[in-house]
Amino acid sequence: MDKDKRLTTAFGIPVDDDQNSRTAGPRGPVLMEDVHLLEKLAHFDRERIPERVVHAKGAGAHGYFEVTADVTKYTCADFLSQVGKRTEVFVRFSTVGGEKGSPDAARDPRGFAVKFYTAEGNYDFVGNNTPVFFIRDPLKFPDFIHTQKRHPATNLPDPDMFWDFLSLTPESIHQVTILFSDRGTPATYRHMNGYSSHTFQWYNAEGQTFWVQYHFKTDQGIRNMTREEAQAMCAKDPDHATRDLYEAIAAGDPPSWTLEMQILTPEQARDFKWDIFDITKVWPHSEVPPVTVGRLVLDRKPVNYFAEVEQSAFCPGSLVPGIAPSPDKMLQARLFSYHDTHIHRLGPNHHLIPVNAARNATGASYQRDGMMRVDDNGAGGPNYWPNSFGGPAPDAGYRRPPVKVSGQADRHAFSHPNDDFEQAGMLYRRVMSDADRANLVGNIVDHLSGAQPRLQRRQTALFYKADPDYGIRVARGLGLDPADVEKLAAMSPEERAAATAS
């Protein structure tokens, strides 16, 4: 037999026989010896890994980004140095809040995170399919999230926990629009955009500092799907968006987008109108017009799902010289958690795996021994800094610009002046066509039907708040009063909270 076809064990000792177990007698018992059995069993008991939270279902390809504009007066990343500059990448599509299992078509946001592997190491750009988010503060996250889950008792979704945290959380109403849009409900991962959502900070070699907003639009043209259209689809196809991106890059199709940057100086961000570090707010494309600046093409298919796509790990605390975080409160917490998850899935030397491992950079960090090191673990060289043995040194000329910070240490809540409702209302009012606005409330009343009548009432208020018209369609479409739902828009958040209260 060809040597390279031979079955073998993991540690490559030749197989003789994969159909019967080594037994006492035909009958058995099945004797301790069999090392292969073993091993099989063993191996087999282990093989998945914990499931993500948030993201647990998602596809994946390889592909480049090709720089097509010149923004070196804006940001001294290599990667985007040079027109025509090609940078290899691997991105991951994904649902967010269902299981593993769960249908592509479910009405959720969708994961769209990109790993470019640069010269500088590698940069993570971890977004979704939305430019807005459900909250601000980090501290709400674990409570969000569990309410998108399952009830700790029947373990099924509710509709109670889902539009109770929402109805009491105003700030939600502008993300809650546009998930129960047709946009929450994407045709499929080649017709949807990826989006920042959290504003970062770009410095060029000079030092000068802009802040700026990421928008991957498809070059396929958006494509959603209608409420019956994705409840057709979750019966007939639930894995239909991994198949249709695997399928398109195979056939010899493969999917683009067109990166466009929105930018501001420090000097605009001050007088901006609205707060650039609120994750609920856009950027009104017609107050910063946004500029193109690359594009991204997938078109390579994993090999190996489980090796490339499930063991892929994005961090947005990835960042290569040339881009640098913002005081944006949810995107500092990012920054641990993200990490934090993946140390708890694939260990802490995830970053050897090579779908996440630097392909263009070598990695030299003081960083020993763990779970599956998998390369010479730093051979013999210093495990400490600072050492007189030649090991790896920091070198000051990556240092990033200063970010000036000042202010009493405290449980600050968001001060700034605008609200919660005005960008929902533009968009009810502004963006959405007659049919948009009429799926919009029938998608809120399918799903805000299975709710508690007073949840109902809270919840319609903030749409009323956002538009007369968004709440009064609502009320009448869930039978409520639309003099009620009046009344109570009127009413302050903690009056509102205690007249639904039971």
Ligand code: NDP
Second form
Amino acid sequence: MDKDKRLTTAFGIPVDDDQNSRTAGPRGPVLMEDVHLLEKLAHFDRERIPERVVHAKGAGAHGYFEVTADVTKYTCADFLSQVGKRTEVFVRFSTVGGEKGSPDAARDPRGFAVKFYTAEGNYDFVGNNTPVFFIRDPLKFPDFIHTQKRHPATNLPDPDMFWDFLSLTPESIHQVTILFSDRGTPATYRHMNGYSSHTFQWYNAEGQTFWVQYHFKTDQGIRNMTREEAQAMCAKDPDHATRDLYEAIAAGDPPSWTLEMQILTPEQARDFKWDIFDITKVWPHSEVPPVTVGRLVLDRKPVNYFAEVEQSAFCPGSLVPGIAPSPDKMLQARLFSYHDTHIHRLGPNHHLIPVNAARNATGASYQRDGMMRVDDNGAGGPNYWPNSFGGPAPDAGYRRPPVKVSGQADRHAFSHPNDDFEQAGMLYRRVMSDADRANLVGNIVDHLSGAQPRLQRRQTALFYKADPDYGIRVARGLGLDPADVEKLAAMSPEERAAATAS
Ligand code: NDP
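Please show me the structure of the same protein in the form predicted together with the named molecule, now that we have looked at it in the form predicted alone.
After this comes the whole thing, all chains and molecules, with the earlier chain placed first.
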């Protein structure tokens, strides 16, 4: 038999029979000496790794990013240093709240994560298909996610939990308005945009700094499903977006996105109307016109889903020279939380898994040992710094520009004078078409009608505050009294909570 075709144990020992266990006589019992059977069962018993708490259901593909415009005056990032320069990427798209087997067509934000294998290490862009988020303080994140998941007693998605939290969290109104528009059910992963949502810092070779936001705009065009189409798709093909991505690439139709950046100098940022570190707000395009930077193309399918997609791990803290975090509180917490979850899910050496490993740079740290250390573990080289045995040394040339911070250490609430309803109102009044508004109201009524009436009233008051027409239409759809909603909208958050406490 051809040696390469021979079945072996995990350790390469030839297997003679993979259909009949070793037994004492033809009717059993099974013998402990069948180590091939024991190995096969023991490995099978451990096939599942911890499911991601969020973004559990996803699909991915390989490709490249190509620079199409000179941005060296804004950043010294090596992979952005030259027009025409290409960098290998791996991208993972996902839903957020559902489990690993949940439908791709669920109403949910979509994750949009890109790993750039640059010559100065791996750069992870970990965005969503929405430019804003529900909350802006990380202390609220675990609570928020609990409300989007299953009820502790019934183990069912629970409209009361969902709307109770959101109606007590007015800063969520902008994201709720996007989520309940038809952008909450994108037709496929190929037909949606990807946004950094957070502000990041770029700095150039002279140390000048800029505040930036990323927008990956789909070249396939935006396409969404209506509520009815999405519900039908959940039943017909729960994996439709995973299938669509795989099949488009297999058919030689690689999807692409154009990267546009919004860029502010620190001087512009100082006088900017919106708090640029508040993830619930966008930077209006008329005030900060986007600059085209490059193109992302996905042209290679994964060969093995588990190896490449399930084990891929992205961290907003994986930033290459030329790119730095901003003080955005949500981003600051994500810098910790993603790495922490990967250590839990994949282990301390997840950076050695091929999809996560640096490809075009050489990793050279003093981290050693740990579960699944599968390279030479630093061989006989020094495992401490400083050393005088030729170990890798820090390079002060890569120092980031300093960032000025000040203030009293305290639990500070957001205190920017701009209200949380204006941008949701702009979206409703100015950006949406009549059909978009009708679908938005219908989608909200369909979902919110499952919650208790007091929660319906409290949430509808928030829609009213974004735009009276918006609130009144939702109120009518739910059979609520518009005058009552208007009264609730005029109250302070505390008064509104008290008026709808039971
Ligand atoms: P613009 O008219 O310049 O841009 C409107 C943006 O809204 C476009 O990027 C468009 O995306 C996007 N959009 C259209 N329909 C929806 C929807 N149902 N949900 C979410 N986004 C949608 O407006 P401004 O920049 O002045 O912002 C006005 C409002 O537009 C904001 O309050 C915000 O809600 C929304 N928006 C703004 C973005 C920004 O970065 N400025 C980004 C995304 C949304 P596309 O061109 O891809 O169709």
